[in-house]
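One chain comes next, on its own, written as structure tokens: the form predicted on its own.
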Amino acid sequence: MALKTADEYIESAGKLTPRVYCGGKRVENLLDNAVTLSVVRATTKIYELAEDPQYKEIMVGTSHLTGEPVNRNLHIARNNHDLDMRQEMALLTSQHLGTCNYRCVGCDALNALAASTWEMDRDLGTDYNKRFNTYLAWAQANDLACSGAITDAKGDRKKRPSQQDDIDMHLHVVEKRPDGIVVRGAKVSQSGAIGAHETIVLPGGALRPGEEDFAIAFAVPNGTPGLTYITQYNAYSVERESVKDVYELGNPLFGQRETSTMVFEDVFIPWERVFLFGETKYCGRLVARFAKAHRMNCGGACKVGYADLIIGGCMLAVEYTGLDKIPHIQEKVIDMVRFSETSHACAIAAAFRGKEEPEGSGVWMPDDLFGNAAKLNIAHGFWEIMKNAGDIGGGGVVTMHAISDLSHPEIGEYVRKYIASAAPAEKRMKVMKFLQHWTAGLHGPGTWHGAGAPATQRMALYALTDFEAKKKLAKDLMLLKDD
């Protein structure tokens, strides 16, 4: 089968039967609920971008298994160019969506599994890589949207998984059968899982001997019996459900990033979909490989795409009010560009400094140092970008009226008259709603914590830096001899 078209994905999404709850209400069809529909629309756009000839190099790769064209979200990086196109895809999709590429986490999870299953087969004589490649070739042939599930509920953070009062706080095996395993627990904050055909599940972190029941990685189809999705719900969810016209919203079609808690209540996973089972030694490596890929993409490229949108919105805001030549505003825009392009430079460096890992696997991973630098830089820089956007946009970012007021028979004339400036009122109002979406929305904390909180990147940078080499450089230049 060739690459899916956008229409084919929408048709397939309409046939998905996940057990989804949104705001306490059961969603029977993803296309009938305003919140879940935004996930489908965003995922549809990913398929559209892959159809567009001008984005083919970025959005489409060649399968190392079949030699056929495959969506970049299902592609395994085989060289530095592949890594570069992967981060460029993160940038491109964010620029076009203004929300999550809901296939992103799944892509990075697949690449981490490609490397780690090869390593386990080499070291242990298992057949995980064969299983994985069979699964991947099938997913590629059907151009499936795959989300990723990593983070466990965790419970009491002072306790190890097996020490929890409720062992379900970490996803774990409850039964081993001849035909597969049965798992119970939950994965939280899973971006776009409700609209994906499949979810790739990884352990939540490094594990120790004695924690084998928690050492599991597998693929699970959307709508599998025993699997429940409970979506996030906030003021933006209520707004999207209640608004009569999505044109009122800052990001009309694609909305805020939508996540869910995936509850596994004795879910059966066939062996052919299990890619790690009990090998605690390899869990830390698997998650670390996922993290280094995701920090390059989610940190250094995805959020730069968001920054491009915010900067564009700010430039429109000052143009519409006649303030585009004011020096202090230009200085703020320059700072916004500096933050975003520095992060993108780190992502590009992570791609081009990447290397095969493990050696002999044929799988290429980004450079960990530059990937962590990209994520840490944008985590801090994004708050500054939002702050400057709020400053440039002015009070109207949070005080603007409903756009529908423009056509109100009693007050429309007032709104059109008093909100107009160097541009008509509608343009000013729309850009204020757009900037409100960013500065008063969910993306600040999402950027801070996505791909790991900055404290994690800070520790990684300290651990990855060769301080002995730096000390030697300094000592050599000052002619300082060792005792």
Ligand SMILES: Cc1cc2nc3c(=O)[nH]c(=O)nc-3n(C[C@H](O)[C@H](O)[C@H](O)COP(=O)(O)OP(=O)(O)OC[C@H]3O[C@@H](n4cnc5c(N)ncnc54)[C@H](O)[C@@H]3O)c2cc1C
The other form holds:
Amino acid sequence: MALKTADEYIESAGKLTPRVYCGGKRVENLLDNAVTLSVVRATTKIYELAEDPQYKEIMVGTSHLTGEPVNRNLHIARNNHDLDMRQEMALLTSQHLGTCNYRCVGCDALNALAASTWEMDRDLGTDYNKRFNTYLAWAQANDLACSGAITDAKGDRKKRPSQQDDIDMHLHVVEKRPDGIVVRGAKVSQSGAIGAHETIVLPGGALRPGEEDFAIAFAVPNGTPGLTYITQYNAYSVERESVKDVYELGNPLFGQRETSTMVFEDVFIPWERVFLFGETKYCGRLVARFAKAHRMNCGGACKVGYADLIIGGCMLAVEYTGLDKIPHIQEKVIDMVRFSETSHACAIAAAFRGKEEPEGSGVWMPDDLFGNAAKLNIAHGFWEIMKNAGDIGGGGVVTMHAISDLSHPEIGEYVRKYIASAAPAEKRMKVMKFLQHWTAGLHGPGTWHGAGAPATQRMALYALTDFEAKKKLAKDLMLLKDD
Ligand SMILES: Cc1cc2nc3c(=O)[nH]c(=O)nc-3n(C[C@H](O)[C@H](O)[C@H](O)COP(=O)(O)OP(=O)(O)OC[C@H]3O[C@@H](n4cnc5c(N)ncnc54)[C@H](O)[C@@H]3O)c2cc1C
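So the form predicted on its own is up there; where is the form predicted in complex with the ligand?
Now the complete complex, all chains and molecules, led by this one.
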């Protein structure tokens, strides 16, 4: 089998046995809890999109290992077109989900590993790349959903991993055995990990000599003994669990954006799944490669898909309230398009300026400068987009009634009468709930921090920009000579 159907994925998700806690309650089956079900639904949609012939070019690539068609989330970019299709996939899936494509982080982690395992084998004579390719070919053949785990708990951010009072703040090796390693620690904010078949784990950042125990990269199957998932829990979780009908919700099927803390309590990883072990020198480059890919995709393309949905919601809102030809509203919508399309342009540029990295590896990585610019621009732009959506939608974005009130025997008539505008009340209410999902939900900080807090992109832009070249250009034009 190469591509799983959506039905096959749902069937497999029903058989997953992760140890999941949601709002303090143990979830025995992901399909039985409204919150965890939203993750399964979103992941299912990714399989569905890959089945749709009109999205084949974007969603399906050709495995460089087997020549078989594979879901692009398991594909290693081999040229600029692949990079472009990768960022288009991030855009497309966001447009269709209004939440995370829960296989995105895993995809970028796999691409980073493809490059870095090749590099380590070249430099050190290890066999990580061979192991990795065997694993990848198996994951591709079974079309497995992979999440990606990079962010450690981190503890006191001022201290290095080995200086923490509690060493478990960064995932680390506690035992080396003949058949594998045992790891302990936690990865936080793990998008969709509960519904993924596998999680691809990378170190949380660059490491130094002496920090070998933290230098680990591996793949771990969902439900592995010792692994516990504690899901995020918030007002939207409570709402989803309590509504009688998902129609009531802003994003009925796919929800807000679900993550969990993955606790590794002495989890055994066999050697064939370990792709880096102790090579501190290579951790920085591995994580930088992940970040390069993820900033183009998660920043420059995914959030543009969200922006498309918000802009669509705003245009419906003004149509329903009779405000569609008002100049200041049009100006606000134009600004929203400006922010989002600028980020998309940066993502496209990152794809087309991307290069083989390392040379000879056959792995293509996006351009770092444009990728970081894409992410940073949308991190800032998204707040503006949400602000404008809140303005255009009016107070109803946060004051709207339950949609079920429309059919209430005593108050339904009032709601239908007073909430109606240029369109019937139901349409207005639905679009208000939709805009509430974006503007008063989790997406602001989510967009800000996802793919790394913006301070890191600022540092990257400063480091990547050739200021000497710019100074020289300025001096040449001024006819300013050096002494
Ligand atoms: C919706 C969402 C989905 C996510 N999905 C995933 C996922 O699937 N997989 C994954 O691995 N991660 C995921 N993340 C985690 C994401 O990468 C982190 O949130 C991000 O890297 C910031 O780390 P943090 O949350 O620990 O914030 P913190 O590190 O606590 O940062 C808070 C602030 O402190 C600053 N700061 C932190 N440390 C320092 C320092 N040493 N020096 C100076 N300033 C510092 C930061 O710049 C920021 O301004 C997700 C996050 C979100 C919000």
